[in-house]
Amino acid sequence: MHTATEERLIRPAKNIYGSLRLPGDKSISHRYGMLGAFAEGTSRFTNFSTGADCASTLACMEALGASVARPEDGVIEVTGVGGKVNQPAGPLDCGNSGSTMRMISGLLAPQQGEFTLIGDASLTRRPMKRIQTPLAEMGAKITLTEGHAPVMITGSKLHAIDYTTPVPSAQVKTCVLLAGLQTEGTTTVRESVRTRDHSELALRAFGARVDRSVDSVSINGPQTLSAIQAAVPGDISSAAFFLCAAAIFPGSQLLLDGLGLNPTRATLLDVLTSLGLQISVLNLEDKHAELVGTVQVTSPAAGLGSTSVTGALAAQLIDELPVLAAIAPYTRGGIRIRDAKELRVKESDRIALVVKNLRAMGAEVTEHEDGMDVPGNQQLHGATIDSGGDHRIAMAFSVAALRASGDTLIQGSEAANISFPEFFSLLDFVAER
């Protein structure tokens, strides 16, 4: 069981102004930081991800023999293996970080040698069977406990596979891909809905080719990668946290500078203009194919209006899900949320801890097997917020928090340091009280 032991109190806001440069995208820095690792020559990277979860990913890489140099802050240097690693001296630690372990995995399975991924108690209890299925389809010999971690690889050569995903996956999609790299022939990967495309930017940033179609990416090995130097844009899972703490306060006015913009992870933008915010983008550019721009948001006066996220657009919103739900009491309208049984395989149950969440804040909501019914026009109080752990949880409610009646206490609020450790102080930099 997790022990909490660092509380955060919250106190409520009058208003959300100011401008904010967030710290790079952790789904991009996982990519740039693995494929630099493995690639020919040293990339270099400014704005890396500061999170615990790309430092996991770093960890892992340095051990199987690639070197991490960080000159200056936010800035990381990586030489690269030239696609082909060494055998680590123990086992390989994913701390938190399922992007590690199940993106590691594919990269892993067609090398020489005896890999051993470990990771904290919240990993170990998550779904590695999805990965096991294609790599065993390629040939691979990975053997799990009970189809989770530790994950146990004897690195062997594959064979190329045409491969549909079960539940749309972007971690699953790039262990597939990465395989597929280093195996001779055509490897495939299918999906019913299109999950975020930042491997296949990546792959083709490092100089691999990668063909994609409307339902599927496919990648011809083996093919060898080389150092590039880039800027990660401004993560903008992270700047849900502060979208929805603007949207929540009429008049509010909120600038973010530099925020990665790829159209497969910006639908959390259409949610919030459905919802009634106003947002405008200035000077988009393109950053290795990866969109970048600024994004300038204000509150209407009459407060938001009412949403439903459902079918694909719960797939493509699954980590911004706990934020909206935990800021649908201050709609008009409410929302709802179905198609979102994923959540529960999180960090932690991230359905059943948000509705406790709510109801401790005083707010009526109905919990369903796959989602939630939050409806609008709540007035929430300060409560004492149980994070489970989990960096989500432990920011969306901060962000509930900052309308609530009264003073909030977040329990686990180092929680935050897994994804984003400058979460609290950005927070209170545009938080006027």
Second form
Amino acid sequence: MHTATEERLIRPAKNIYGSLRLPGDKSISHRYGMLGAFAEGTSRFTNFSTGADCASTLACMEALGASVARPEDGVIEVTGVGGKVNQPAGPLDCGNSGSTMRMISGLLAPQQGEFTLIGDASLTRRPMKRIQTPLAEMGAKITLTEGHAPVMITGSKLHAIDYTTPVPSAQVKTCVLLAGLQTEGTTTVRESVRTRDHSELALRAFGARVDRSVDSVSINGPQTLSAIQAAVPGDISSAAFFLCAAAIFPGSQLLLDGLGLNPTRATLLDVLTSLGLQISVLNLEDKHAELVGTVQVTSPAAGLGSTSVTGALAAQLIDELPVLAAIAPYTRGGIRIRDAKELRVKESDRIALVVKNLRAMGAEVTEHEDGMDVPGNQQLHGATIDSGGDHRIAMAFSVAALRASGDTLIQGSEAANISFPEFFSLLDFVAER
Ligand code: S3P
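Could the form predicted in complex with shikimate-3-phosphate (S3P) be given as well, to go with the form predicted on its own?
What follows is the entire complex, opening with the chain shown before.
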């Protein structure tokens, strides 16, 4: 069981106003850190994620022989192992990070050595069979305990496969591509919903050839990677909390610059637009094929309308659904979420926890196995929130708390450190009281 250690009191706000530049994207930082540590040479990344998850990736890669220097705040220099990792002295601790565990497993399966990947209680509850299945199909020796971590890998030569992911998952896609990178022949991953493509873009940035079609990605191994210099775009999943906070106060104005706007990640902007938010995107730039820009939002005087998130949209918005659900009572017509069963196997059961915490704040909500219905036009009251040790739950309800009547206590608020240690101070900075 998770034990909450820190609490945060969130007072209601009148408005959201200001401009922010957000720390580096978690997904991209994982990939740049991991590939830099595997490549030949020294890579340098600015605006690298400050979250504990990316620190777990870097620590695992150091245990595998890479070296990591932090010359300044937000800057890291990673000297890679040149395609061949060292035998680590002990288990690789992935902490709370599913991305670390699933992606590194693919990197290690074709290497020489014995590797054990472990994680915290939350990560140990999460499904790992989804990576074991394709890796075993490639010939990997990988064992789990009843479908869960520890992940035990005895490295061996693999063969290329053509794999269709049963559940859309960028982590699983990446796992297979990282094994394919080191395996003779063409490894292909097919997906029914296009998941975030940071791995494909990052592999290309590091010099690999990756071929893409509408619904598949192929890599012809073996290939080597060379070091790069890159600035990590601001994290749009972190921006989601501020965008949603701005959205619930008519007249809010918020500007976010240097923000990652990769089309496979920016679906929230479409959904918020459909709810009535005015969004302009300026200064678009391409950084190693990642789109970066400035987002300016103004919240409508008439408040937010209603929306429904189902099908492919639910998969693409999966990390943003907790905060969308948390602000749904403040819309006029409510928000309906379906096809989001994956939420139940994230850092927590995010459907159960969102429902529980919305009810604690006095909201009416109907829970479904794969989503929820949150009616609009509801005024919430301050309450004690259980973060369940889940960063996105802690932050989502801090946003809902801004428009509640009375104060809200977020229990286990330190969970925000997993992806966004600066969250509470930045929220204080833009929330006008
Ligand atoms: C991620 C992929 C998603 C997402 C997670 C980060 C990634 O998980 O929820 O926060 O960086 O590839 P799945 O691959 O399980 O969908």
